[in-house]
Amino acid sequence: MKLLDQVKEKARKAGKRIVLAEGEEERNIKAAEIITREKIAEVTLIGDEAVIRKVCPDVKLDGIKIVNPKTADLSKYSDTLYELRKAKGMTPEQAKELTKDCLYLGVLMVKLGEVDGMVSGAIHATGDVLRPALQIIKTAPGISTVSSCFIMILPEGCKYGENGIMVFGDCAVNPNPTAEQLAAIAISSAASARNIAGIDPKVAMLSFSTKGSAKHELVDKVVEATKLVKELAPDLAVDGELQADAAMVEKVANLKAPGSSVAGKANVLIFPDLQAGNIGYKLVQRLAGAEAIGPVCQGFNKPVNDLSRGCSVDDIVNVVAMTVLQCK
C-alpha cells in the first residue's frame, strides 16, 4: 500500500474533525466532498452556504457542517480572542472584527475544541495562515519553534531513506534558524516522520562539514543544535554535523563518521537554513523524480496546516489526512 493510502486509512480510523477555513473557495469545496465521502474526517467549511452552492452547484454537501461568520453568533470566539490577546493591547471591538476573518475563526474553533485541526492557505499567504495560529494555539509543550517538513517519496527502487521515504525539514518557514530553533525543527520533524510517514526516525543534522572536517561558525551552530537535540530528546537517533553523503551513503559514512548510529542510514534530514532546505527538496523533487508531500506545519499545540496557493483538490485531501494524523 502506498504511503498516502496508508495515511488516509489511518485517518479514517481516527475519527477527527477538520475545518477548511476557505470554505467558499472551489478547490476546498470539492475537497470537502471527497473527504466526507471517503470518511477521512468530519469537515467544517467556513462560509456562506448560498455562495458555496453557487460556486460548486454539483457538489453534495451532505454531512458537511457550514459555519457562516456573517450570520453565526461569534461572541464565544471573540470573547476567547479578547481574553487571549488583551495583554497585547487588543480591545473587545478589535476581537469582534478579527473573529469575522475566516482564518481567525477557524483557529478559534480549534482552540475551543470544536474541531481538531485546521487546513488553509489555498488563497492566503503562509504568514496570514500561521499568524492567528501562533497567537491563539501557540507551540506545543517543550517546542519553541513552529517549522515545516516535506515528506519525500523517492522513486521505486531508490535505496535511500526507509522504504523509499525521507523527511526534509525545515523547507518553508524559518529562514535562518538559531541552534535552539534547529533543535526544535529536528525534534518536530522526527515526530512527523513517526506519526505521518510511519518510519522510525534517524535524524541527520546537515552541514558542509562532517565531524569537524571544516571549521566555521555555521558548522558550530549545527554542532550546538545536535547537542541540544540529544539533551531534549535523549531517545532520538540523531547525529551531526554530517554532510549529505555521509548522512545517506554507508560507504561514505564508514570513512567520515565511523561508529555513528545514524550516518549512512539517515531518513530525516535537517537542513541548516531555509535556503538549503528549499533548494534541497526541490532538487530531489525535480532531478530524482521524488514526490514532495507538504509542507507539513509542525510544532503547534494543535495542528494547523498551510496549503500552497497552487494546490490541487487532491493536495487538499492529502493535507487534511496528514493533519488528522497530527491530532492528539
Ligand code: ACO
The other form holds:
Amino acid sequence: MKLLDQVKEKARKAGKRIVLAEGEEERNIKAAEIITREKIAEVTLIGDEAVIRKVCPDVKLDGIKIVNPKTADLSKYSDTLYELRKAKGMTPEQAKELTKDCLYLGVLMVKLGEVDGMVSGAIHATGDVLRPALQIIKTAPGISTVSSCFIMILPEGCKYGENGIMVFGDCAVNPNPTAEQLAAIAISSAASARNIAGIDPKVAMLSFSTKGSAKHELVDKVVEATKLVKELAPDLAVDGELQADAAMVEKVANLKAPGSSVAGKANVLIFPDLQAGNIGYKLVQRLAGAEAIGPVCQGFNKPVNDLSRGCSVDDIVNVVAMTVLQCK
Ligand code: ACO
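Alright, leaving the form predicted alone aside, put up the form predicted in complex with the named molecule.
Complete assembly follows, chain above in first position.
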C-alpha cells in the first residue's frame, strides 16, 4: 500500500476532529466532503453556510459541522485569547476583533478541545497560519521549537532511505536555528518519521564537515546540537556532524565516519538552517523526481498544519489525514 493510503487508513481508525479554518474556500469545501465520505476525520468548516452552498452548490454537507463566526457566540474564544495574551499587552477589544479571524478562531477551537487539530493555508501565507498557533497552542512539553519537515518519497528503485522514504527537516519554518532549536527540529522530525512516514528514524545532523574534517563556527553549532539530541533523546539513533554523502552512502560512511550507527543509512536528514533545508528538498524534488509531502508542522502541543497556496483538493485531504496522525 502507498504511504498516503496507509496514512489515510490509520487516520480512519483514529476518529479525530479537524477544523478547516478557510471554510468558505472552494478546495476546502470539496476536501471536507471527501474527508467526511471517506471517514478520515470529523470536519468543521469555519464560514457562513449560505456562502459555502453558493461556492459549492453540488457538495453534500451532511456530517460536516459549520461554525459561522458572524452569528456564533464567540465570547468563550475571545475570553480565552485575552487571558492567554493579556500579559503581552492584548486588550479585551483586540481579543474580540482577532477572534473573528478564521485562523485565530480555528486555533482557539483546538485550544479549547472542541476539535483535535487545524489545517489551513490555501489562501493565507505560512506566517499568518503559524503565528496564532505559536501564540495560542504553543509547543509540546519538552519541545522548545515548532518546526517542519517534508516526507520525501523517492522514485522506485532508489536505494536511499527506508523503502525509498526519507524525512527532511526543517525546510519551512526556522530561518536560522540555534543549536537548541536544531536539536528540537531533529527530535520532532524523528517523531514525524515514526508517526507519519512509518519508518524507524536514523537521524543525520548535516553539515559541510564530517566528524571534525572542517573547523568553523557553523560546524560547531551542528556538533552542539547533536550533543543536545543525545542528551534529550538518549534512545534515538542520531549522529553528526555528517556530510550528506557520509550520511547516506555506506562506502563514504566507512571512510569518513567508521563505527557510526547512522552514517551510511540515515533516513532523517536535519539541515543546519532554512536556506539549506528549503533548497535541499526542492533540489531532490526536482532533480531526483521525488514526491515531497509537506511541509508537516511539528512540535505544537496540538497539531496545526499549513497548506501550500497552490494546493489541490487531494493535498488538503492528505494533510488532514497526516494531521490526524499527529493528534494525541
Ligand atoms: N517555535 C516556537 N515558538 C515560536 C517560533 C518557533 N519556531 N517562532 C516564533 N515563536 C513564538 C515567539 O516566541 C512568540 O511567542 P510570544 O508572542 O508568546 O512571545 C510567537 O511565537 C510569535 O512570534 P513572532 O516573532 O511574532 O512570529 P514571527 O513573526 O517571527 O513568525 C514564523 C514566526 C511565522 C514561523 C516566522 O519565523 C517565519 O515566517 N518563518 C519562515 C516561514 C517561511 O517563509 N517559510 C518558507 C516558505 S514555506 C515553503 O517553502 C514550503
